[in-house]
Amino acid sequence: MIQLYGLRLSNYYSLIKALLIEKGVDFEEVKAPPTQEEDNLARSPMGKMPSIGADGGYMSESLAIAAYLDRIAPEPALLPADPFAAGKVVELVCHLKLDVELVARRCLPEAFFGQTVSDETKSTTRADLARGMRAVQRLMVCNPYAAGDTLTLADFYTFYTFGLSSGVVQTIFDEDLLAGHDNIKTLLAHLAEHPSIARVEAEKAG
């Protein structure tokens, strides 16, 4: 059985939990906050969450874990069989992670943890998020799923990217990150009802 380490408040923890449920893989949740303690660094070299324990070892980073899960539980497939289509899914995932979620995360300390970020950081974050959203919009298909007519890994990243990023933008800038992106809003509402995601969100709230 796979051990899933982390905390339910983490969007990436929730993403991996949803993937485990989607794949029908047996797992147990192990509460493990992000620390620089040696036991946590053994699981996740940067001390981040989530990480998993499997096959006598540990693995961190959501994309790596997702790739591993797709190998051990090929169905349902979360990447298309066509190589180019699979590459386009990963391309969208990368832009969601790097150009939206990680950019919004710069302001996370002030948004959710009572710290302060500089006005310069806020200014560059706002500008970079606008660029990131334009990039994501170019790649989003939303017909009806993020990358086309089939649920893929990109949908899970879409849901958990905007769950965090929209909250940060609303709190810091009093703005709707998805203003003008009605196709993404519709997709998010659809994904919220998907069984694996709905279970994760219900258990998080419970």
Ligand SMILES: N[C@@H](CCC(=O)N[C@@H](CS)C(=O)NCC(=O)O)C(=O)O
Given for the second form:
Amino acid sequence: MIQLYGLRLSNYYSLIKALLIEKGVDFEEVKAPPTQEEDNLARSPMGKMPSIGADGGYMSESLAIAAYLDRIAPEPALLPADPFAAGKVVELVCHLKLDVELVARRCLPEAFFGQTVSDETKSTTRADLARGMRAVQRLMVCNPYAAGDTLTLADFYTFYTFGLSSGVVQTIFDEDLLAGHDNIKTLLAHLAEHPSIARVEAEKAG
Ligand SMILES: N[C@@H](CCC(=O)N[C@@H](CS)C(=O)NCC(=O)O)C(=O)O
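For comparison with the form predicted on its own, kindly provide the form predicted in complex with this ligand.
Now the complete complex, all chains and molecules, led by this one.
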């Protein structure tokens, strides 16, 4: 049994929970807010969420956890068998994480936590997000899934990247991050009905 540490409101926690469900791995949720306390740092060296307890140890970082889950529960595979296609899925995941989600996150303190972010940060966030969106749009297939005709890890990152990033952009800039990206909008609507993701989202309310 794997322990999943964190809080349901976290997009990365939700992503890992959806992967655990998708792969049919037994897990239990352990409420653990992000802190710099030693018990949390032992699980997650940056004190972030999520982390997991498995195989007598702890692991943080969603991409590392996803790689681990793909080894212990190979079916359904979330990376294509073809090595180049698998690399392309991870490439898309990296751009979603680093060039969209992490960029939008700079304005998270003002968007959701009542703090203030400088005008300079807002301006660089907007420019960097535009560049990140151009990058992911180049790589996304969206026919019907993010990386092609099968569901992959990139779909889970797509859903949980845009959930947070679109909310930030709407709140801070009063803009639709996905304007002009109808293919991504269609994919997000499709993914919202995917059973593992739908269950995670339904349980957030509980
Ligand atoms: N790179 C990490 C990011 C995890 C992350 O940013 N978690 C957020 C919640 S969604 C967090 O714990 N924030 C608290 C903090 O930064 O101290 C991953 O992929 O798992």
